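Take a look at this single chain in structure tokens; it is the form predicted alone.
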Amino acid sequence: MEKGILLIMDGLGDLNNKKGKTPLSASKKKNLDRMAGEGILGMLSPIGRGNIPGSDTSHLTLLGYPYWEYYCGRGPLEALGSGIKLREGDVAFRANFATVEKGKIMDRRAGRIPTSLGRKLEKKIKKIKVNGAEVLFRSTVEHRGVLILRGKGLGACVSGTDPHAHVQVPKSRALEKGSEKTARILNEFTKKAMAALCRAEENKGRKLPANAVLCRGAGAYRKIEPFAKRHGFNGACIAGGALYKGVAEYIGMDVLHVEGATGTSKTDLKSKARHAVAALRNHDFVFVHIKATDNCSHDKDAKCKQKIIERVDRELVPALKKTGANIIVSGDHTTASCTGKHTGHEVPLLCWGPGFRKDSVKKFDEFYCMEGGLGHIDGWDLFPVMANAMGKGKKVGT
């Protein structure tokens, strides 16, 4: 009963289509639901019935961080994901390469630049400075990035450059008092760094250049109580995305290092499966993300939704099951195909393993899981639900 693994399809739970189907219900998934049949289930709402989580807020929720009390914004936990060390103090934002017209945003992500691109990219932002604080820049995957500012008299309350709109790239205002150097210094860094990409060689020849860098999710970095201190046994990370590992970073937990994790649809999932069982050799509990189906999701496209969700069925469950494990499979929100974004609709939740209890639910879906005998939870109930299994829950009272 010793070990945990948690195993997170992002954006996982959908709404259903004309046919009364969603992605998970459609699809091929014989081990998912041989391990439903085997297993209990239920129904989660990541951070509380109705609310619309976002996957930094969820995830830090589900590792057994409470939201209103540990998140510290989007930008720092981006940044920690990308392998950059911050300090007490240093302002964060998440980035996005985009495609500005005449000032005017024409496409948000660049059309969803290769990594290779953005790497290049990267080497021509390196090169900005700008007055009053040390600007550290850091392309992830695709057409994604963070910016860190590091310098004294920086604030966090600032509003963003993307407006997730084409409209006229915004200003960057305080919010609150104490702001307005961070405000001025991001100003100058966006005219800067479009001056330069505009400049670039590799954007010659492009439809979509990405000749823009636009920020958002500003947060102040600060260190918080560690996961094996926190929870009284030890924690690996097996993900490809930016955020998922800096949540990871951010809570003191061992995040490694994947061969052929990417974060999008062509990630290895044999690799992250081979990695998963080994780190349960020297670590108590694993936690395991997939950021494709979410992907999908957002990209409006069903059917892609439907065979990642059959590959890790195929490819990453069966190496999972053999350790023996208590494992987990959930989602850290829904996100709906049909509009592409995220929803407060419960995700399904399955719980299998020797330190959990077993239904008389067969399947593995939306509609199934409502049937289940974990009933509903909220996402701060379940990492207490793992311990438990785990053999290593906490005694409240005496």
Given for the second form:
There are 2 protein chains.
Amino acid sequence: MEKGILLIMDGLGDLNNKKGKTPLSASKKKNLDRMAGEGILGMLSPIGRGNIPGSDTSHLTLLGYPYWEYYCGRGPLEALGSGIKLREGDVAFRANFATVEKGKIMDRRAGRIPTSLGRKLEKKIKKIKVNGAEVLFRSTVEHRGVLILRGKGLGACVSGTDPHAHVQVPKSRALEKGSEKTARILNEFTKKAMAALCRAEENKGRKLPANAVLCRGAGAYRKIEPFAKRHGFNGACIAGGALYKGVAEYIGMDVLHVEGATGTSKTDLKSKARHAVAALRNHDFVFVHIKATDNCSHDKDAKCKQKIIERVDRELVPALKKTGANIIVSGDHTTASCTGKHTGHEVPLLCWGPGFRKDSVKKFDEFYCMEGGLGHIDGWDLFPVMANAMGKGKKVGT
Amino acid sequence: MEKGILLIMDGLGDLNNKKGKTPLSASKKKNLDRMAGEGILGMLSPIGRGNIPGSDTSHLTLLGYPYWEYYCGRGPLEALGSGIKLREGDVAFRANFATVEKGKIMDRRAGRIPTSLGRKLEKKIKKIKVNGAEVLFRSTVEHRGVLILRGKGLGACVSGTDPHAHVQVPKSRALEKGSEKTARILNEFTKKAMAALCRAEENKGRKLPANAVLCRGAGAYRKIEPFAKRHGFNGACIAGGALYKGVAEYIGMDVLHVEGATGTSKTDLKSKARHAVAALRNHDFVFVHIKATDNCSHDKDAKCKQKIIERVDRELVPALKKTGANIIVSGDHTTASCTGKHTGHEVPLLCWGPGFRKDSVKKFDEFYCMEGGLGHIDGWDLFPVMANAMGKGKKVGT
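Same protein, different form: I have the form predicted alone, so give me the form predicted together with another copy of the chain.
Complete assembly follows, chain above in first position.
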């Protein structure tokens, strides 16, 4: 039976610049273009035509768990990705260390504090007690962290405290009945976290002290049917970013530890390649995630995105190709480098390997893919297409 | 009003061989290619992208009865196709005469016994009585037959007794509550059939005696909205294979008797053509089924498949074309001649006639169809496309 690799370059799709070029179309990528010539192309709408995907909803869907049924909010996915074992009913939030002055948000990333500072501040936060639930907190990368509330009667339909704006820190509110307790506890936590952090030694002398924790992406964790049972074959995840590892953990893939995989533009692509090739020995399916493409787009740096694509083409793609596995290369959404935002434009899609047909298109980018033999495909149809190429699809009827 | 013909070559789609050819792309088929030049092409996913169709689920869907709502298991369809009138609640199985030695399955087709032997053995089986239900049995073609259990409280969620392997004949088990009685009766029948067949004169001297009946594809029959009522026009079916006649019977099409239509590579295509043309006189829609293409693929004989396609092009297509009706030519799934198995790859689709637009593509095969003007279409969308071409679609709203 054939193996499969899904290589997702986060936010791969882009809009053309004034010269009509996108980072992908401008890049020198002879390996990907050769695969395009040998494979079949198409355009992918990860969560349906025109809809703007989040990375979380998109990845769930692309991995065979349609978002409308399986998405549980960003919080639990970030928490799982940072290595926290969640229990059924835990309510988790994505958290940011932020700078607040007289109650007003000055910088919602506290000047992107270093990870080491986050680790130190985590210790202060962990001492916080609230009424009616257990508080778990973990700092992850730079200003990022996760907050988990564990206890009885915690709903997850609450507003967050991170409005992405220079305003007073808002109070969390219950958005549905049954979530009042969660909102109350989050507000209590926010207050106590500010009190603890403003006393922290580590913030002394910082122009942008990390003196608050802002939370968003509330979600309640629940166990779902694991990957191998659902699909009939096992899968491994190779990613640096916590969210992607979290998605994989949530759906029961094996999340591998990959040294040098950082989820940044400094990620060690050759290490990722080695781990992906090794993972294929005892896994049928390997998901490889590259975050840096999206980071560049969010920074409105199309040139940087192009360079990452070129590095992926040089340092990662050849090793994957050599395995002879069926390979799908795409993105989880388009991120427009001109605005730095996710959009609902289709994402170029490349399928290569023994289980795929071949079309006549020779290059891999937003324009060539429009003419690809796979046509226009929705995200929830991609996994069946991969499973079929692997000879592991499920027959319906006789 | 315009008429319509749906010509399905079973398992028409294929994967390319080392020379990049499929049976369809390698075949000489000037009539189909001329229709391609005059019509519009596309790629069909009978039960959705990447999903692997059975012939039953696919045909139901292509004829306007989406499988997820209307599929009742293979048994009832085979039974209906063999001419048995089913009653609401009957539980039917596809059955095989098989060779069993000391309880172990030696050949699940008893060396593909001739149809005449099956007819003789049928008489022995018909005498079997079981507790709590009526047993009906009919042998059909070669080793094939159908078993019907008729009575009260029979669920259809039972495992079969034909594991497709050289193992002990397994006991049927209830897979859901309410099907226990069916499993018990099937096991009683299986035992009594073995007893009756091992005494049969007809098996004497046979190296592979047909001394057991193995059952699979359990399904409960229910009446559904008939074709003419559902679609607003009537339809006729021209097929040799029992399963396809069964699908047509189930959905209330007129199943025509066509001499020489055998469901094999020796089928009389000219007879099918004559009957199809005649059927158009008093039917708006005619479904013509060719089984032999799939048989060749299952036998991993791409050359044979190519020859069948060429015969269809010569002996059947011109007569259909001459009617001036709207014609759709496609398959119910891809069957890979290299593996002999159904796959979830798309199937080439050709639409020709006064009700269809025209695209710029000139030939009919897996590669040209990728570039067709109809794009990529799911099976459940095909019937509305046909009805619309016929000027008989349903308007939604005003």
